[in-house]
Each structure stands twice: as C-alpha cells, then as structure tokens.
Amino acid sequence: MFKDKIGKASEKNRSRIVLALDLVEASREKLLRKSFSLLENLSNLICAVKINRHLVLPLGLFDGVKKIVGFIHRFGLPAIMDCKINDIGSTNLIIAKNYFRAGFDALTVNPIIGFEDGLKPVLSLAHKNGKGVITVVYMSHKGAKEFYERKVLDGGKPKPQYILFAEKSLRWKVDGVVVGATKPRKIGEIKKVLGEKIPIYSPGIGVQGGKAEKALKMGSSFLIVGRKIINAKNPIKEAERIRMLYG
C-alpha cells in the first residue's frame, strides 16, 4: 500500500520532505536534465517526490514524465500525481487510470465532488492496486479562505467547509490530506478530527510563506518542498536543512 511504501522511504531517509518537482525550464531537454539532476542528488534526503502540470503538459505523461516516475522508483520513493482530480465518477476514473498506469503511487483529489459518483471509483481503483489517494483540505494560496472557510451544514450545527473536508476524508478512508503549512492553526483543528488515522501533507513551506518548524509542530507528518529546494543555491544543503528540523 502507498501508506507502507512512504512509510518505509520516510524512515530509511529520515526524512519527512516530499519534494515538489514544480520545474520551469526553457524546453523539454532541459526539464528532463534538470530533474534527473536534482532526483539524483536529493534521493537519500526526501521521502516522495510530487509532480504537478508543470511537468506533465510540456513533457506528456507517457513520455517524459513516466521516464521521470521510474527513475524515482529506481530510488524507492513514490510518486505523487498532484492532479486534483474533480470532475463526474467515469471521467475521474479515466484520468486515475491514466496516472496509474503512467507509474504514480499515489494522486490527490478535490473532496467538493463528494463520493458517490464522484470519488468512489477513484478510491476503490486505487485501493484494489495499492495506490494511494490524499484529498486536498485546505490550500496553501491566500485566496483558499474564500471558501475553503465557509461554513457548511452536515445535518447539525454550522462548521468550516475544510472541517467537513476532514471529517469526509477519515469516513472514505483516504490515504492523506492536504492543508497547507501557510495556515498552522488549520493543520491544528483538522489533526484533532485525523488524530493518527491520515497523515497530513503540508505545501506552501518557504516562498509562500509557511513555516515548516510550525507545520510541523501543529500535526503535519509530511512537509511538500518545491521552490524553496530546487531553486536554491544548493539544493541538498537546502534539503538537509529542512530535514534536520525533526530529525
């Protein structure tokens, strides 16, 4: 299961950074070339790697990104497709397929779809292979307040859309949340609702703005590292610093 396959990464790297490969390079060589780079030198410090469209729309999904997700697997780290699945359940099915078969480990999906005919056939795809699934709770980008605050009734007393989030998420038994290290007091009330069932992913840390000493401290277990890394100077010593935060 995707759950054991980070679990085992994150332990033998001690290492809670799950690396956000979010390149923009000049053409498609480069792209290649730079993230081969930075796999082969950051592989022993993170414990996943996460693709997002950057990479997918310029290289394509069957060609250079599948190259990119079986050099992560030469490394035994999984692959994470950050696609944000949304859409009706046979559309969501065709797209998990797709990203499956390309190689990922896990994909992230929008909860505002709900489940029957919506995320059921994704989570029951993904389970029977052992893949993982992590819903997205609570972005990192200011404007996520809008409505990822707004205050919902579920057969009871008003509470925050990004509540209910959690609360669906532990029901469907998803693999992960999302909610960004931009909001720590967040990451705190959703992981009263988790406790130690789901594993939250914290994005944001560094040029957005979020702290990974308070993600951390609030219930985060996995920090999603992007620019602050793989725009640095030096990546690894980047990367070490981060990692020496808990280590």
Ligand code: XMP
Contents of the next structure:
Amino acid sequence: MFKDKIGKASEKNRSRIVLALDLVEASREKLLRKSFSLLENLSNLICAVKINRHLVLPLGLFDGVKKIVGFIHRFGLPAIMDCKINDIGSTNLIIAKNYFRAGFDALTVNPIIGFEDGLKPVLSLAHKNGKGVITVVYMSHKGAKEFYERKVLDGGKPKPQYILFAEKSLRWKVDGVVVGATKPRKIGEIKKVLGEKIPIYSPGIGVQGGKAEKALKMGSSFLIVGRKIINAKNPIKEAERIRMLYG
Ligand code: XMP
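Switch from the form predicted on its own to the form predicted together with the named molecule and give that structure.
Expanding to the full complex; the earlier chain stays at the top.
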C-alpha cells in the first residue's frame, strides 16, 4: 500500500521531505538530465517525489515522465502525481488509470467533486491496486481563503469548507490530505479532525512563506518542498537542513 511505502522510505532515510520536482528548463534533454542528477543527489534525504505539470507537459507521460518515475523507484521512493483530479467519474478514471500505468504510486484529487460518480471510482481503482489518493483540503496560496474558509451547511451548524473536506476525507478513507504550511493553525484544526488516521502533507515551505518546523509542530506528517531545495545553491545542504527536523 502507498502509506506503507512512504512510511518505509521515511523511516529508512529519516526524512519527511516530499521533493516537488518542479524543474523549469529550456529543453527536454535538460529537464531529463537535471531530474536524474537531482534525484541521484537527494534520494537518501527524501521520502517521496511529487511530480507536477512542470514535467508532464513538456516531457509527456509515457515518453519522459515514466522514465523518471522508474528512476525514483530504483531508490525505493514512491512517486506522487499532483494532478488534482477534478472531473466526472468516467473521466477521472481515465486520468487515474494513465498515471498509475506510468508507475505513479499516488495522486492528488480535489474533494469538491464529491464521492458518487466523482472520487469513488478513483478510490476503488487506487485501493484495488495498492495506490494512494490524497485530497486537497486547504491550499497554500493567498487566494485559498476565498473559498476554503467559506462556511457551509452540512446538516448541523455552519462549518468552514476545509473542515468538511477533512471530515469527508476521513469518511472516504483517503491516504493523505494536503494542507498548506502557510496556514499552521488550519493544520492544527484539521489534525484534530483526522487524528492519527490520515497523514497531512504540507506544501508552501520557503518560497510561499510556510515554516517547516511550525507545520510539523501543528501536525503535518510530510513536508512538500520544491523551489526551496531545487533552486538552492546547494540542494543537498538545503535538504539536509530540512531533514534534521525528522523526529
Ligand atoms: P514550492 O516550490 O512552493 O512547490 O515548494 C510546491 C509544490 O506543491 C504544489 N502545491 C500545492 N499542491 N495543494 C497542492 O495540492 C497546495 O496547496 C499546494 N501548494 C503548492 C505546487 O504546485 C508545487 O508543485
């Protein structure tokens, strides 16, 4: 199962860092070369790699990204596709099938689409194949508050949208939730809903202003870090510094 895979890698490397491999290069060759060299240098300092459209669009899923996913697996690390699935069930299923066929171990989804004919087929497919599904519960960017903080009615008293997303994630038995590190208090509130049942993944460290220490203290299990590491003068040193927070 995905949760076991990331747990094992995290323990082995004593790291909670999910590396966001968001490279921007002028050519496909450079993108591939830089991806392989960063992975080689950082593989023992991280617990997973997250890929986004930065690589999928220029390289293609089966032409280029599949090779990178294979390389990630050679180090015993899981690969997460940050595709934020957001469509009707039949389309979601095609998206998920293709990413899983390319070797991904988990993918991100938007909980706003709901369960029946939305996320249900994705969760069934994932869990049948030992793969993971991670819901985006509260995003890290500034505009997130416009909708994630809206009060909604769900039978009882009004509650913020992100709390309902967390409650639903628990009910749907997802494998992780994303909560931005830029909102440490929200991490604490969501941790209260999830307890130890579902781990929190926090992006937004460094460039977006989130603090790794604070996120972990409030209840995040994993830190998603991209530019702070990959654009650092010395990515190894930067990853080592963040890894020290493993506890
Ligand atoms: P940086 O460079 O800011 O990259 O460390 C973060 C990576 O994570 C993605 N990201 C998010 N993904 N919910 C998500 O599911 C979020 O709130 C969120 N914030 C950032 C971002 O696209 C990049 O790949």
